[in-house]
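Single chain ahead, by itself, as structure tokens, in the form predicted alone.
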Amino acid sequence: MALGLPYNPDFNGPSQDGVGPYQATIANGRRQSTAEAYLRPALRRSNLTVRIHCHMMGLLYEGRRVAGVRYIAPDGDQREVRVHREVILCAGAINSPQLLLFAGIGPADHLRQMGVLPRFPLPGVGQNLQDHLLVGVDCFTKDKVALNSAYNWRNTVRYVLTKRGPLASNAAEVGGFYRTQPDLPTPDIQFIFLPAIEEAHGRDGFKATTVLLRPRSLGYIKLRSTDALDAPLIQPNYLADEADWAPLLAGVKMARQITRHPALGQYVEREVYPGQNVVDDEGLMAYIRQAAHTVYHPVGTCKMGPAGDKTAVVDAQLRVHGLEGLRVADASIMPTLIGGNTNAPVIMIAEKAAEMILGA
């Protein structure tokens, strides 16, 4: 409150603005991945087969209908699986467009350039890549009050036996949402407070991170080669749009104010990064260029939209435009990046996709 940031006990409530605790997908002291919460309980079903350590490399076609997939098995053999109804692609915002491109679905010029037959030209495949960018303000603390000193055998045994104690923390327990301009319709900056730093070197510290929530910069995914085992070309184009600089810079300045306010500053020995010698915008922008990195929230590369939108890849039912029997259900279908973390929204996309498939 001292800096004008109200307390907010629920970021999913009526207002997102303010600071408070984050909600997380945790049960019994462990983070619940989709594999843990959804897949593991379903493993006993007779209509489910899970094949691991496989690498998908293409689609099987019957005219305009997708009839199955080709993949590389752990022994290196190429195999096929044919489907009676649909193929649901859930490889994420990086690999879903890569797999479509391998299958000849994407920008025709790029596919020809890579030696791939453009079976179904869709210019939006791999385009519209958006991601959250993060910059940290790192501080050493005067006393051992952070998680760096909590990693010891006593706390490890306590967590293993009881799933409690400091090591039960998900680290990113608190944070907030902030508008760098009062007339904005929604917050454009997210803060994540982490009670530990990588650069501790035997000391305790914390990190107050700034996340650019609504970037205008757009990147893309392309094929690097026609080898299915080769990683795709990823060009995020972070900060390519000049409009992204002002909110990120303002967010870092606010993060510094938070760490220097007496309520928190009483625990701070010194700022490690950007460092006390960085005092002007030019220095902060240089630090941002050097230190900013992904929050691992890529979206948008198989954008959802109507058939009239030439950049759209899937329709409102998540069906790939121009084909039958193929849907995409992951973060790649988001037309724009959401103003928050993507884990729970992607689970929601999967829940909605399952409902639509069952109703088809």
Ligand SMILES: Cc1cc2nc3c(=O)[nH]c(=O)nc-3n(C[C@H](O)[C@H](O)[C@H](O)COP(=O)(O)OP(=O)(O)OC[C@H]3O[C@@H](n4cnc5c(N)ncnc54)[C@H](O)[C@@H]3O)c2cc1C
Second form
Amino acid sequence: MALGLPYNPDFNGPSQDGVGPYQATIANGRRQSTAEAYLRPALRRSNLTVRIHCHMMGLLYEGRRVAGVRYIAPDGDQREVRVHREVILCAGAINSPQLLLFAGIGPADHLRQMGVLPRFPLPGVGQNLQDHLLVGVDCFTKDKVALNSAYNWRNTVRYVLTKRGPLASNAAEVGGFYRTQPDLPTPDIQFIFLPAIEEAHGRDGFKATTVLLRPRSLGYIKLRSTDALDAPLIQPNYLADEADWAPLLAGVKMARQITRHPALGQYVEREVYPGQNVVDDEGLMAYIRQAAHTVYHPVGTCKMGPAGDKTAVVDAQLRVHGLEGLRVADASIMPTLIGGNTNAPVIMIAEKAAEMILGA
Ligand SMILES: Cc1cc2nc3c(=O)[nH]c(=O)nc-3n(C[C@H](O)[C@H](O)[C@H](O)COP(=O)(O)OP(=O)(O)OC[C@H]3O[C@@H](n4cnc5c(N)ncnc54)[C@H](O)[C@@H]3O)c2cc1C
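Can I get the form predicted in complex with this ligand as well, since the one above is the form predicted alone?
First the chain shown before, then all remaining chains and molecules of the complex.
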């Protein structure tokens, strides 16, 4: 706030700008997965069968209709499931396009190259990959005030017995969103304050991280092989677009300003990364190239859009263009990366998908 960023008690409220607390999906002191919050309570339903440790590997077709899926069962056998109505693919932004490619749905040239019959050419499958990139300003603190020293037996026992204390923290408790240019329609940088440092060497420290919210760089997912158990080729192309550099650089400078302001600076012993000797843009860019990493928010590889858009994979009802009985419902359908964390928006996509399926 001392640097002109307003306090915002709710980033999901009327305005996203400012600094404040993050909301988290925590119940009874534990982070909740969708399996825990949605699936487990529904397990007793007679119309639900869950098969775990199965690896999906392809689709079954009846003409243009998707009639079921092929998968590898835990015993290594290949099995099939036939569907009465439709298949909903939710393997995420990395694996949903991989599975469509295995099934012959995707860019025809790439499929031919990999020896897969292009059954339904859709050039957008696996394209348009977007992800958030994160860079940290890491500092040692003078005193033991961070989570590093909180990882001790006393706090562990406290957490296990009461689900309270420092170890109940999700670490990313506070942060903010701001615009590196005043005329931007929305924030382009997210700030996450992490009260712990990775390479602690017995010390305490914190990370002031900068996330590039609206990257222009586009990557892609392709097949590396036709082995269903093989990971796909992931080319994120971070910072390939020159336009992504300026906001990220401005963000790292702002993170440094925050750590150096007396309000926080009084606790700082020294900056570990990028380090005091990095003073100019060139040095900071070299640091970004070496230290930036994903926030694990990949989206966009089965993008939603009208049939006229050659790069679109699903329509507004999440149905794969040109086929019947196949929808995709996960982060891959986002046409553009949202300016925030992706978990809650994907849950929203799933809830909306459920309504669409019921209404069909
Ligand atoms: C380490 C990490 C930390 C994150 N932290 C946050 C956070 O703090 N806040 C936030 O908002 N978001 C966070 N995210 C992002 C968030 O988890 C994702 O955006 C969200 O889970 C995406 O949902 P999805 O349904 O698209 O994909 P996923 O959640 O990845 O679900 C896809 C599922 O498909 C399964 N699958 C894939 N291929 C196959 C196959 N061939 N056969 C069978 N099953 C298959 C996978 O095992 C997985 O269970 C984080 C992600 C990671 C990885």
